[in-house]
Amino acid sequence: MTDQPVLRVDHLTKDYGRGRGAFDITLAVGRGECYGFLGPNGAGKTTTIRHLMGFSKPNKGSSAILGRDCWRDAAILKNDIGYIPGEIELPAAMTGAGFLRMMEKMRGVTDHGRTARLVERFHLDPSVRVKKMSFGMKRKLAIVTALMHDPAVLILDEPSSGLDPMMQKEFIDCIAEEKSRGKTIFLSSHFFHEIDAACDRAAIIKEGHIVSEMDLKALKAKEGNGFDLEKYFLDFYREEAEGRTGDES
């Protein structure tokens, strides 16, 4: 990445006690780049994302998007960011269509055609009330909401969880298109194929610390068709565990 980064995290620390949180996180993502965030539950992925969204103030360090501080300028940044949370909480009494209209109004969306195309692409039935939607339908609604205003930056926390395989592929294709249009994408996922297919670089986070960062393009070029991200990830964890055991002996 040679250009000035669009998204930057500098020595970010949020300590919730008992080893929980995110510690000294530093990373940068450029324009037109998709950056993957891999790690087990409780590793610090969502904590990092909450700081990028301005939901939480760090104990130390900072995060910035488009040159603006994520905590101080959160309200200004909201129209430049498309966000899919890991846990979907939506107003149960509203229909999908009502929720989309509300979000369009809040974001000043005038191109209603973009929203309609996204609804069609992800096979979302907007006439259904949220309380009657399956988890997968709520996820589709969140995807459409995140993309409707054509934001410059996408922050995605387990974005395709709950989607069937066909819709997961459609989502990955959509992300590839957004990236080709110059979008900056930060993608946290448990799905190795999603990170492998969509991301240019990725970091492994464990117990709140980034323990490895990889250039997926370079690895694929080196390994060719033999590159397996899931095997790389599991081998890394095994080697790290064996190394720690060896240090203690």
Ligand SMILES: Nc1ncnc2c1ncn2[C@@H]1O[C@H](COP(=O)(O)OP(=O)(O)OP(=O)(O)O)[C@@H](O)[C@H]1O
Contents of the next structure:
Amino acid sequence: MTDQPVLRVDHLTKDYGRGRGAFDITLAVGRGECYGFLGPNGAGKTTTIRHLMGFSKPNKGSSAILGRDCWRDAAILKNDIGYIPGEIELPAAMTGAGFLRMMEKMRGVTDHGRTARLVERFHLDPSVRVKKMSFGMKRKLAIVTALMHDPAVLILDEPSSGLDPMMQKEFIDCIAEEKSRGKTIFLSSHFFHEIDAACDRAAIIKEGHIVSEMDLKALKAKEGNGFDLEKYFLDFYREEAEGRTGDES
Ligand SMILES: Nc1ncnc2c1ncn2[C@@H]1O[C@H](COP(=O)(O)OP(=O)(O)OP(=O)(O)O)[C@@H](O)[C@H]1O
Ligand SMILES: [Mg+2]
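We have the form predicted on its own; now please give the form predicted together with this ligand.
Now the complete complex, all chains and molecules, led by this one.
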């Protein structure tokens, strides 16, 4: 990463008590880079992401996107960010098409062709009402909504969970295309193949702390075709757990 980072998290801390939250998170993501965020349930991924979206005010530290503070300038940053939340909540009574039209209007999208191409690419039937959509269909609607305004930064919280394997592959291809168009991507995922295929670097977060940051490109170059992110991650975890047991005894 040579340029100024597009996304920066600086000693960000949110303490929910009893060791829960996110603590002293520091990372930076450059233009055209995809940064993966891996970690077990409850590790602090969504907490960090909610700060990037300006939904939560940090106890300490800060985060910034495109040089603007994520909390203070959240409203200004909105149109520069495409966000897929971990838990998707959409207006139940609207049709997919109605929702997409409303979002296009809110964001001042004039290129309706882009939305139409995304709808087609992800095989979304926009005539269906949200309340009648399956989990995967809602996920597709969220994907189209996040990409419709062609934002510079994508913040994706487990974006492909619930997608069938074909759609998951389509999504990974789509992310790769956006990356090659210079988009900056922050991606939390439990899918190793997704992180492996999409990300240049990745962090492992555990109990609110970043415990490892990996340069996936460098690791692959070093380990060659035999590099197995899942094995690397699980071995890392095992060693961490064993190390901790050792300290406690
Ligand atoms: N608003 C809140 N109030 C209190 N505790 C919270 C709040 N939000 C999250 N937590 C706690 O903070 C910890 C981190 O939660 P977070 O949602 O960030 O995890 P995650 O890494 O996204 O997990 P998952 O993989 O299950 O999505 C958890 O212990 C959670 O219970
Ligand atoms: Mg989460």
